[in-house]
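Coming up is one lone chain in structure tokens, specifically the form predicted alone.
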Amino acid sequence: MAIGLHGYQYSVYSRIVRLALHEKRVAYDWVEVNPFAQNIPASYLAMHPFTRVPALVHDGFVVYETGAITRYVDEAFEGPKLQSMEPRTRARCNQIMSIVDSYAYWPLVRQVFSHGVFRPRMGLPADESEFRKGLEATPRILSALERTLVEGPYLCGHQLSLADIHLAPIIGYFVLAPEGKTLLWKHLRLRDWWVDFSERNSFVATTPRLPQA
């Protein structure tokens, strides 16, 4: 059973699927690519048109697009399941990843925590404009995921779901920003989430080494 996943080492998508294949205890070959280099291996362009990452590779089988590879893992593979069968409950762990993908991840990753965090440390120019941008964008999308909680531990109740883990490298990136932290240490609920997935073995295991401030 070949398993190859393709990814950025700093990206949060590809370690989303990380997430996933070390919560199933799924083995993988992990295969970097860059998608901001000038040459993309043409390799990868045949598995990925559109040169994002991540994709997967299971005995052939090529897959892209972080929800799909997701979902195809906890499907495809033994161990817990992430993914409920009960229909509000799976309905709620798809909306907390449709809002992650269509309103958190770009004023959360790639305003606050590339121009507050990413860009100073890799010594590339940063923007304070999309910063604070990114930051007046924050506090509506974290109230609206601190309704979306119910009672338990998880995002979605007591078992671990897809939910949590494709919130949780978008949050373990916003809150290298101090002032990211801040706004999250407003929501109490999702605060208390976030203290106890970020001691999770897989996100230990899967977190990316940035260089130094």
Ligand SMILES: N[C@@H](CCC(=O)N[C@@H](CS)C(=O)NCC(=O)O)C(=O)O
Second form
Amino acid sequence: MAIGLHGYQYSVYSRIVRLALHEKRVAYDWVEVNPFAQNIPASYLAMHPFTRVPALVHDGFVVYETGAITRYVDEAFEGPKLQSMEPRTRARCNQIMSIVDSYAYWPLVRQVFSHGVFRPRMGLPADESEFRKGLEATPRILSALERTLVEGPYLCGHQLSLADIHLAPIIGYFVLAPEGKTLLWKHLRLRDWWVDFSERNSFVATTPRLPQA
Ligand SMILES: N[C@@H](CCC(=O)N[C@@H](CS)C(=O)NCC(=O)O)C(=O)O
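Having looked at the form predicted alone, could you now put up the form predicted in complex with the ligand?
Let us now look at the entire complex, which starts with that chain.
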């Protein structure tokens, strides 16, 4: 059984898949692909025509789009189940994954983290107005996510799910900006969820090595 994960070391979406594989205890080979590079290999573009990462290859079967990959990983491999069969719990988890993709990723990662943390650390030009726009968009997103945390300790109740795995890397980057951490700390249940998740072995083991501030 050969599993290859094509991803970028700093990519939150690649980390989501790494977390899912780690939690399922599935071994894989990592193939580094920088989606922002000018010279993305043609072999990768043949797999992922939208020039994003990640993409998973399992015994010749190629799948891209992170939610599709993590659901596949959960269903194709042994290990703890990361999706509930109960319709409302499952709907809530899918809703959270969709909130992350549709509303959270851009402001929290591409605006706050990229312009407030990543670009300055990489010595790249950063845009303060993008950073501010991201911060302004955030309270509504954090409040919506916090509202899902009614039963805890996980986002969808008593068991770890793909929803936790989908959100954690996004929050992990967001709180590296002190302004982001301050905003998260106003949402106590979400903060507690985050502190717990950040201590999981899978999360620690997949921490990207960012340049120091
Ligand atoms: N819809 C894609 C989004 C993946 C995505 O945006 N990945 C980022 C890295 S975290 C990327 O490849 N960005 C390259 C770009 O924006 O050009 C998925 O779910 O996998």
